[in-house]
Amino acid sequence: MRLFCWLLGFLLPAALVAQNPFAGNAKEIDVGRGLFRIACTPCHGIRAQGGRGPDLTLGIYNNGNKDEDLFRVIQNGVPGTEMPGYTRFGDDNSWRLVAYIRSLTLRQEKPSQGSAAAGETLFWGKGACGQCHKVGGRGGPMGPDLTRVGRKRSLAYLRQSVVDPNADLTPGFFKITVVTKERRTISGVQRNFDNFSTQFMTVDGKLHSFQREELNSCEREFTSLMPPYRNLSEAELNDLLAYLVSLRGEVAQ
């Protein structure tokens, strides 16, 4: 009887945990891929490697790493973020999406060979990355906040972003250049760019706002103001990447 109670104690909660009926089923994963392409690609990218939303190929997720967590996020969305709920997909399609997302994480990356501590020193020192990027409240406001970048982006993506910032631009962080009526040229990172005005931030952290009629010209380039960091040694680059990968949002604010 004691054994029965023990077993019941273990098995009952396990039975209540939702199981993905389609886990590992190639045909259903393919259906999940079709659904993903329709509903998820605008934010998570056609290869699920992130963009407006996080990279979903890393095997770590912002709201829990279990299948049931992914299912819950798909169904209910994430309050306080841009992620909406997709109850209209129904349970089966949500599980198909979970199965597809899981299939993407099978190709795990090799961890970075560098030292995160050395990378942190480089980030705030020689690299001057903190001049434009914030981590946990410290740093400059011009570029994308990197507090959680280790959850959002893969190692390969981060490597490419450091050495070739134009390879894939973070949406909204484009280069704005205006020439004023006094023929002064000012460039900065976009905050807004519309048919009648622009707001942008210069490297000194100053916010500029102009109506187009006040300007001689007002242009947006789909390029990054970040310089390519090609002068880092391989060891330095690995250290920096180890630090970036370690940024999971668990930084004292």
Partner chain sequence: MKHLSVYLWACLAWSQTPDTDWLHYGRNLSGWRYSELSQINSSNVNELTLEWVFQTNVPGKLETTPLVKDNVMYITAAENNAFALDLATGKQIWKYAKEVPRDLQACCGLVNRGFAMLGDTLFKVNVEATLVALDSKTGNVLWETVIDDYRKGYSATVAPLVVKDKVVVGIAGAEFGTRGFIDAYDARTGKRAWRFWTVAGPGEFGGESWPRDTQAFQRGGGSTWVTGTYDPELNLIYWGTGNPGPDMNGDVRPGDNLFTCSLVALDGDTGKRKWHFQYTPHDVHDWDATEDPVLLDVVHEGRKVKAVAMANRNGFYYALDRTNGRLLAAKAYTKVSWAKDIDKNGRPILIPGQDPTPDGNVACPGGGGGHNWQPTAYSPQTGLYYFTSSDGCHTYYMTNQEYVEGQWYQGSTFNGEGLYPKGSIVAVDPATGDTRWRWEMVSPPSGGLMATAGGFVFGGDPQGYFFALDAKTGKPVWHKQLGGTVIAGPMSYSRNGRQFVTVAAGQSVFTFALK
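Alongside the form predicted together with the partner chain that was just displayed, please also present the structure of the form predicted alone.
The following holds one chain only.
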């Protein structure tokens, strides 16, 4: 019976194994770190704390939080996103990546000291964040959707984004400024930008589209239209951050 079970485990593909065979293995984790630096840092950052992709050090993910969920995402990617599949890594290297990612989540992030309820009121009121950002279908479309931001970004990252929006811009949300032939200046957030045309959205939610020959000038700046909220008190900032951290949406099945 023991031999039968051993053979069955040997014959099953690794994709069906729920437990990472390299969990806690320092040597294999280091191999995973090397793989991560080659394939994952362009989107998730050198420390896996996010960039154009989500922060992987939080231990919570959009597509499941178990080891087998991470393995599946590495192997198959996530349809409808920029996350590709890495079947070429093979099962063992995918598990090494999972082991490395898990090693980064051992730290415990300090919770926000603010009130999420007060932060929600601030978000939709004084802060006017909802003018540009959506949460659960409510709000403006100009900025990034924040419905799941608590699953994607750390408290430290969110604090920096509020206080200094230019510190780490979300790709594709750069500032576009055009001057029309009628000498009208319009600024908005990039939707498309190439050698022949540009499309951008203004704060009122209106989408503008121009061919280059229609304009006197067209400039793209790698800055944010979002104002830095340095006028918030420390208590208000903590409340706003507590609300943003609480935004985790629904776990994808």
